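This document starts with one chain, in the form predicted on its own, laid out as structure tokens.
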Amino acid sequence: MKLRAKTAFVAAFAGMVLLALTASAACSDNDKKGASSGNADLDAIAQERGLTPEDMKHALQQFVPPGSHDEYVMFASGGHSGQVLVIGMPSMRILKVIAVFSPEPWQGYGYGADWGEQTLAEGNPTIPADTDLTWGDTHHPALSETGGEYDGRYLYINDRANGRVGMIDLRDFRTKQLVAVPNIQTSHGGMFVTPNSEYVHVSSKFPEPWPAGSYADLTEYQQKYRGASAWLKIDQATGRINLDESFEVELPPYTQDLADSGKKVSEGWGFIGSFNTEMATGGISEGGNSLEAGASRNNFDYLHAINWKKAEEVVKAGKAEKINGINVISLETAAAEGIFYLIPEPKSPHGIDVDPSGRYMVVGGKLDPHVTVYDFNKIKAAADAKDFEGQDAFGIPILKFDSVVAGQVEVGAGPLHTQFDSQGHGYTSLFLESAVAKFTLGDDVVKTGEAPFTLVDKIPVHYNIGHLAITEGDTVTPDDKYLVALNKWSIDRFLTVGPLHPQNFQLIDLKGGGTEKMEMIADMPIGVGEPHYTQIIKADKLKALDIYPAGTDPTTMTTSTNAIVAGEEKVERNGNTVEVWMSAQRSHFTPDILRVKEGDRVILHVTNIEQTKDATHGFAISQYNVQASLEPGETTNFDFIASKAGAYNFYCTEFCSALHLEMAGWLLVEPAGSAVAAP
């Protein structure tokens, strides 16, 4: 659409939005011949679709026009699918789908390019050994920070599943490393990035036998499971995790679950919520009561809150205990070293989260309708008086509830999770209520004029919601401006397609966080998975490439030792090995034709010597379950063996050109015992 007719477009529609949100339904004839006659066409393209003043209002305030980009990008997790969701908001558009823990075809992560190969291998966890994983559950990402706020060079995210993290470059959007975190079998939200990008912290969620690998029967629960809350080290140059400067906290066996990181007054401290402090283990098919039962007797779960800055002096005096290739911070260190701290939660805790100033620590209770609201400054001058109601049964000091506790807030059915706005509210997901409450912190951070602890407004959804997240919402300084809601089932938001329904993200208009009712102003389906968590970051602060320079090896970014440049191309046989050096182009491959025998290796490297903007070209090879995205000015690598006799054809996968159809080469694999053509 040109400039002229798109600006007439959008101007026509907003006077048809006015007009409509103007007159009443009886307006008259004449009012009605005042208008252009685009309003008019409009106005009946409404009418004929049943929309009404609200659903066109909804429309422009999500509705970004083509050309134009959107002013939030959304990271969400792609639960079962492995990957994670790059959304645009306002317009809530998926952008794209980055490959993390589980194969995928179009980038060609996984199907025999190195990186992804690689990254994938790397992944799999030593212990036990021979483990090779094809699939995981991301659950929480967490974008890299500077001084508390989104920077835009990173993004972690964990793997429910499996206990992995992946690590992100965001100057590409492509995984460029995999870690299996020793000592944790699975993590469910204990993720976030520190306020200056020193660590991402993954904590346990079920506790395993430790040393990890080994074997202990449920009966030895208490005295042989462990969990472990996980700092790790971030190279501030590559985003990657350094193992041999990361360590552990020992973490008792009860239930970790989410956590989230201290800022400003309470930096350099984290803190994750538990339940289960009964440690029961099931046995419900053997006769006992089952896990969700036995987890539940209990009024009062443990938050548990670590001073990682006060660990990482203990690692470096030499107080830690290597386990499985990293330091470990044993119970007994932990409380003597004045590390790791209980706070009473109510029972069956889910969320817990820390508001912009730092101060304040929200936790959401499934089995509570209240909000408990602790503050960082009582937990500080707690823990400093010993302000102890006593121990936990692995020597952990428990500080009084009363001490800590700021204030409670009821909020309503269900409480899971709380984002923050920058006027002192917080936010709170009600999954039986299908809801979200918005509510008063203290009165040193509400700029409202509200009361404090008091709940101001609440918002329906659509069903059953899980998490929730706000514009730059875990930073210090977050945006007023949406929220979104991520609901768990969608039941009559969609059409049908089959028993198994997508889930649904609504987009809620904060009205700049101040005294004016939340308002939901779209749906997305998300058919790919089920998202768990996500962050969403400003646009502007991404600067992701257009292009890599010419010859890149996106693995490292930096030039490939294989690149080539038009001219060099080549084919070198070294006894079994056949090695070649092949450049694409819109729109022929060179060389086009290779020659090798039955059972020789190959190792093919592929320059795209484009530099061109989405001179994307593809490469893969019938049959041989080879397959890669060739973005313009990248080099990958090919390593397999020519078991299959026959001639293969190969081409370019990426529509790239007039002739993109004619962009296409063959591999001749000669019978073994044959003569080959010299390469």
Given for the second form:
2 protein chains.
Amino acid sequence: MKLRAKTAFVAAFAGMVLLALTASAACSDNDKKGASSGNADLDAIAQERGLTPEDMKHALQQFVPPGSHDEYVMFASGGHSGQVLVIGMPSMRILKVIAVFSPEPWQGYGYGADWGEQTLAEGNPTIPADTDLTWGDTHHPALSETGGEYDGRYLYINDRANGRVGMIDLRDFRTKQLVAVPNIQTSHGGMFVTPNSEYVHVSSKFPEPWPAGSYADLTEYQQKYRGASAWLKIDQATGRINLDESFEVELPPYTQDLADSGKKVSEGWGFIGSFNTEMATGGISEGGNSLEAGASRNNFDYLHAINWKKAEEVVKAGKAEKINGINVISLETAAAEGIFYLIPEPKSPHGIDVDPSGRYMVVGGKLDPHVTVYDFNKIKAAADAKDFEGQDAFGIPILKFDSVVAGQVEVGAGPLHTQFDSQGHGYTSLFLESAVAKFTLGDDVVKTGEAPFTLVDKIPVHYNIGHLAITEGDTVTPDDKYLVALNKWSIDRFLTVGPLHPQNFQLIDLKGGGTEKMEMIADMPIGVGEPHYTQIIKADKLKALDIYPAGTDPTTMTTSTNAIVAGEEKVERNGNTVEVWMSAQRSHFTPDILRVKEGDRVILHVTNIEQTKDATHGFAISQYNVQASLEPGETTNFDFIASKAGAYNFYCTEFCSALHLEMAGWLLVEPAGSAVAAP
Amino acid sequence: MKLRAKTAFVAAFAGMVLLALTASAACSDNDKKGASSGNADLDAIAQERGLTPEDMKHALQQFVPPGSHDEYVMFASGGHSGQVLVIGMPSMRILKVIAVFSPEPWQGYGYGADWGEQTLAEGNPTIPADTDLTWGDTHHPALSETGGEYDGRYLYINDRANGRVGMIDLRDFRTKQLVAVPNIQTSHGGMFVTPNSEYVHVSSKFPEPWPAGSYADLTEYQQKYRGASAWLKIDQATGRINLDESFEVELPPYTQDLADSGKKVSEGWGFIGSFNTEMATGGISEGGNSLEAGASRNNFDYLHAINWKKAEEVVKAGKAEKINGINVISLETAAAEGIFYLIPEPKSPHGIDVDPSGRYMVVGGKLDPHVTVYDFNKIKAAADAKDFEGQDAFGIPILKFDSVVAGQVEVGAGPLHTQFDSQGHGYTSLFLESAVAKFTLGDDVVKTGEAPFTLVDKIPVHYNIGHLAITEGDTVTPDDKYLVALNKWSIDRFLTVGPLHPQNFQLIDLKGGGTEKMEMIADMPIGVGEPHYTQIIKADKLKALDIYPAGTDPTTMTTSTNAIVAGEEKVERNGNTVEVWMSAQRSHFTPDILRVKEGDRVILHVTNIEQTKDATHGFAISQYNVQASLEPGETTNFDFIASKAGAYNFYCTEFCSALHLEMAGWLLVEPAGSAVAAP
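The form predicted together with a further copy of the same chain, contrasted with the form predicted on its own above:
Everything in the complex follows now, all chains and molecules, and the chain you saw is the first one.
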């Protein structure tokens, strides 16, 4: 095991980046003379458009003909857009942007309709109490699993900015729950689902004064700041998180980072990378070091190994304490019960990824050109044998590095994340080198005859790759078809659309995970947030609804008590409250005139009484900031004060029919001085 | 001239739609056996992926190889997402979603940074006063023009829901101004720019009680409700709208619809379609007809022809009246001064489009299978000769239909909008038939030898097409390359992603506008709003900034008074206000610890001091709903109350560097009881 001196490595950053960019610019400048495939029709097009023979192949590899469907669906976090992107593969077409943490009017999420209003309100933290959050920084999507395979039921995603988790129901691709996870102010890469979706896990990024809601200065960082590893219980019927049955493990005030689930031999365990075990707090302007320098001093940080099955038993045994509404296992209890072990990991680690066999854990140390591969069998043996090199300042035992490492592979500059194929390869993103490195794991999983722990291929990407994802990549059976490189910078790969450039997803052909070289197929700009991670599922595993059964409330997925059928429309007035049961169908609302008095409370129940696929109606009230999307069969409720006198047009916002523009009505809000309006 | 009986036509709707769907389903079911192109490499891929020879051609027609750039940029309204989509063509990749009317955290629009906060606040209507709008329904993008050509400087877009207009600066692709247009509560298709960008025009959709801000019941609709045609003056240096130099023309309480600018021979005029000249107000539940029935009784509605150059003179002559802060020409004055004429247009018209020569205006009557083509020379002659068939109830003269029509073409069911090539063809979208019809205009513009006013081609689309757009389509020189069909329904064209289906943009090859048949190339799902219209510009006309000059305030595009360079960072306390000048660069903020007291006002000026392309930083404060995007060279300001005691992490939200995760700091908000914090 070699650890290069950090200073030299850091000094080399700028040069490496420059080199990578220069080389790539040269590549994209290649002379395209027009191809000669031997087919006149195709050659004529290629000639006219300047496509090389390679380009022609790539076009055919990516193209999904009009009306045909993609083979895979990628769920990508939308980064600080707060949303989730649904992308068809290999065409790389965005099929939907799902609103999660940020209001989104097209879907009617957060614009008066109760589904979105309730979901967003539920996600507001109770500590501190006056927070009203309208955005998130989505990072790590986690598809629900059965037997270690994606099952297409639910999708979870964390909000890195505010320590929250969202749940998306894949029956209708709508967000049904936001959870402000107690004692977690910020989270990062902690999101994963256990192999049978017992729990979705998220861990804190930066620690906060403990217990959450208290105050402590940074001078008391080591004493008073803590993080948490949260195991959030999933209700199997609804996908909702039940905090009562969830628990947390208290964590030291390191900076916890990526995490991944054990599987097969390591099922029951979770693994969390960390950095800043130096517990640096920054303070450039207070005579100290920047965090960037202070957090990079140590040669090793600590991979956290947590035995969640044992933790579950400890909670059941009453050894946890309720803090801010959730059961928490203290550091002392975690150490005493053998729930929590630390494993040295080199040089400011970032990614931690478990291979499909569950035996190998790969860590990319971003200031070390190697990936370090751990062997779960050795971790388990060392933990059982108490083969410790000591314990940290918080009493957590530290396993001996040499006792648990299976191998190291020099992959290149700035390794971050690793994905796996089914043939025993790991694929690691190299941020500084802007490349993907392919290497072999232990020879018990390598099926290609290649030597273990060896670099076998590398492909340049453009530029500054963060995560990468393989089709069905986080399952126990990745399918070796495509790899997507999630590049943070695109620089000159696309037309300039202002100083805020798109990200660049690159589609790479894995050639079945064999010994053939990886092949770059296409670039995809992402101009709607900065996605951090994706999971890619086979399209046929998704069984989404085309329409809702008549009168469905999407919040509960049951029949709404306010659903109506044609002919049941009515208006009732009770004091200053006007309640309306309205239907929508091509091309009118019934009723289409609402007469209320300035200051009245208006409760509106609108049912789209159609059952035709794609016959969506919208419902918007001019100047009232009200907008809902009413899918066929859906019932939606509004509750607002008619505070502004005037005649306001309401209208259908989805172009539903030839007479769609006539699908409108009037909200007449009589000035307070007038006679009382008839209901 | 023939007008078909409306009842029979309406009865045929359902059948036609079914027929179209069945036919299309059959088409998409075709047997893909794998192609034989004569090239072994390509054939192997096609075989594996089930591509036909036609598919192979289309793949090559659409594909833009990795790192290569698109030839065109399409600006599409994002519909009720409130945003604008920027799409590369022919690849149909989304390059950016520009936040316009809805807050968007990735761009830092409406999350504390003053650029977005000010822009959104400026767009709040003053009538009624308590409106705080956070969405829009973007409909009709209008690129600035010089000499009738797109010039790539500015983009305007209207908010159909709330009668507003947004201005996007194409130097940085950011929204710089929202205007609550006085006296316009809702707008629709009124958006266009005059050929030299003197004005951007928008007209009301539904009328409102007049003057805006008053109240009148629907029983007084004809007497008291009015619309407006607004001519908003553009400041050439900034692109901003100057309401002081703008004016409106009062309109009758019809429902004004699409609009287009005169050009060349008709320059100086604008044309607005209308329907509901019946002045129906709905009232299904009050014993009346639905608007859909009431507004479709008449055989003719009125195309509005407005002479804006003459109107400009009338305003200068002091004959306008200020209403709600804008000069308004009354109906009486408009009639008396020869500014405003009505022209009969058949059967619930929708689109009105002016051909590149400026001579021909094409109207699609959505309940008439014909398009009606008007001749501007005849309109001008009839107006000059006062060749009127009478006047409407508001005193506006009505030209004789037969005096101004050049021809009618039977194009098919449900014609809506028309675009033109440079060869004398019109291309009309057929909503009910789900098709695009190609026909010839007058023989003075037809360059192909085809007979005038004749249907020459038709292509099916999938499904329910609204608008369509041709490359450089609204200029005086469309370039005949591609046509995009904006289909409202996709039904089964894409994988099911829940009951809210994507729209479908279809890319069609125009074959140079000659006599060859149109060819469908590709489908593009739109899962982020329902775009209504697009304009498509040659990419090389756009000259966007890659980075900002150091210290740029994007609101003004000048150097910020709060910009700093490295070393000038500082913190100042004045009473309960803490003001901070902060720098951001890879990979730290300076200062990185902010100590304030609960209740303090915090003013933050953050400068991204980098000048490297794509070196964007973000700035977010956990739990504070604060998020900005700081492009290289940008200075951004925040102003907020530190209302919540606690230690809050702030961090860079753009993955900027290998040590990006370390680019973080602390906002320490000491509880009110503690000693006063040092600055």
